[in-house]
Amino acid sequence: MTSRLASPEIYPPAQRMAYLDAASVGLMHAGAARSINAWQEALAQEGTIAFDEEAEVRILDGLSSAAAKLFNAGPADIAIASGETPLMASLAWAVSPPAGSCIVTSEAAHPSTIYPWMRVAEATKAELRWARGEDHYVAPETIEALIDERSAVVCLSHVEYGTGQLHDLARFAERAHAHGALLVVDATQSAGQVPIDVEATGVDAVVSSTYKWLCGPFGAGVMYLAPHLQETSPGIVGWRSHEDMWDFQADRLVYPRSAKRFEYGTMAYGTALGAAEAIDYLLDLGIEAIASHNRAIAEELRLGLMDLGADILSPRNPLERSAILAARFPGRDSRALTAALEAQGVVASLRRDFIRFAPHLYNDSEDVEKALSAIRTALVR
């Protein structure tokens, strides 16, 4: 039996439902939600009295520090924006792989991971190389085979959103660097559920939103940039891009000598406060401890689903598994089964023709049994 890792009052909805859907939207840290609301209310009531120019300079510091600890980096290596997509887009334009080069990725990637690179390739005439797989799984060897001397970028999701396939970042960084390519990683489905160590793995960039496994809000994103990329010109620039953001002068732009040059403009700043608090809580628990807890819960669920006759689409190799578990039942409608789960207070997601489960630190063995019981009942109808 596996108990909850998180204190129940931190994620209140987990006390009234079996929420197995962190891969869609993680339950938000209650303190994070209060921080966001308090900042917004103070701004609404007092304007710049509550939020002056110095406060706006420092507002992202807490999230920068938390993200740096999360990735084993320094705060100067971190850029903050309103989500993963603008950061990935800015990086893609900054790199701009030229004609004659190629960008290697996987067909299993989430669209937000690769669309920015597709748009840049459209402009520069770089080639997109797609690693193809079977039944939602792309073998690492298939991806590696596409990386050669023409490769400029290898862009992967650390954990694939559909089946939870976990990629070995050190392996792909080594392969990419051997051919002079960058490894760019979307960690939206991994940050908060599995450890990420940029120093140990050698990745060049990691980008993530905060509203899934980090249990933070919509409207905030973080990016780690290796030092050698911190001299590139961002693809998206704004008033915060200048080294002294309050020195308004439109005829010059001097970038900070850090990843902060990718922080381009005003955002819903309160989300950064909430995201910092959410991540700090996870860090206090320990990402390794969270990963161990999540693996145990996911394994209980996997074995139970198999006993009910499920076809498990998530990787067979334990080293390639995360807490995301994809399953379907031959001859049964996954949409109907997902609806049956919800009717019994079990939240999971329908993805393509399968059900995607994503347990996190606020789940326990009772949630697993509740999900299995709901499916068992639905299958006999």
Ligand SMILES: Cc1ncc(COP(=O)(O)O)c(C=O)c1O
Contents of the next structure:
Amino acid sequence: MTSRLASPEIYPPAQRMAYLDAASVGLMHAGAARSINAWQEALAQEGTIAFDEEAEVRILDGLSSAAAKLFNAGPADIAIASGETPLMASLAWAVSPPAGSCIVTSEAAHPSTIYPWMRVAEATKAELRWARGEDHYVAPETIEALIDERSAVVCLSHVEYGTGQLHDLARFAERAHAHGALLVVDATQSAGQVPIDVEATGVDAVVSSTYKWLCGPFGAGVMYLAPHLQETSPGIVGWRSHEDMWDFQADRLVYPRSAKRFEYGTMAYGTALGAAEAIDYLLDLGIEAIASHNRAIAEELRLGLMDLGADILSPRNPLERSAILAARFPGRDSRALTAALEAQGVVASLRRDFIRFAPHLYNDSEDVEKALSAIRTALVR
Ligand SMILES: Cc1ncc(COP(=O)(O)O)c(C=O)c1O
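Moving from the form predicted alone to the form predicted together with the ligand:
Every component of the complex follows; first up is the chain already shown.
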């Protein structure tokens, strides 16, 4: 039996339903939601009285230090923007792999992980090399085999959004670096559910949105950049890109000598306050503790689903598993099953032709039981 790791008042909806959908949207930390709303309301009521120029310089500091702790980096190695996509896009243009080079990725990756690189490759004529697999799974060896001296970038989702396949960052960093390539990682499906240590793994860049496993809001994203990438020219620039953002002289642009050069403009800053609070809560509990809690719940669910006759599409190798479980029932329509689950208070999501379950720190064994019993009911209909 596995109990909830989080205090019940932090994620109240977890008491009303079996919410197994962190891979779509994690339940938001209640205090974070309150902070975001309070910040927005103060701005609405008082404008620059509530939010002056000094406050605007400092507003991203809390999230920078939370993300730095999360990735085992320094705050100056972190850039903040409104999500994974703009940060990845800005980085892809900064790197701009040239014609003759290639970008290696997996067909299991999320579109937002790789579209920015596809767009840049369209302009530079770099090649995209796709590792192909079977039934939503691409073996790490297949990806590795594509990395050679022509590779400029290896770009992967740390945890694949569909099956939850977990990639070994140290192994890919070593392979990429041996060929002079960068390892760029989208951690939107991993940050908050599995530990990420940029120093131990040697990864060059890590980008993540905050509204899934970090239990933060829509509208905030974080990026770690290794020092050598902090000297590149971002693809997206604006007034905040200058080393003194209040300089305002438009005929010069001097970037900060840090990852902060990738912060470009005004954003819904309240989201950064909320994301910091959400991440700090996870850090206090410990990401290792969350990972082992989630593994236990996912394993209970996996065994129960198999007993009910499910095909599990998530990796067989335990080292490649995360808390995401992809399942389908032979001869049954996954869309109809997902809807039947929701009607019984069990929230999961339909992806491609399978049901995706994603338990997190606010779930317990009772939620697993509820999910299994709802499936049992749906299967006899
Ligand atoms: C791996 C991954 N990256 C990125 C995203 C979404 O990116 P954004 O938050 O920028 O829309 C998702 C959403 O499902 C995802 O799974």
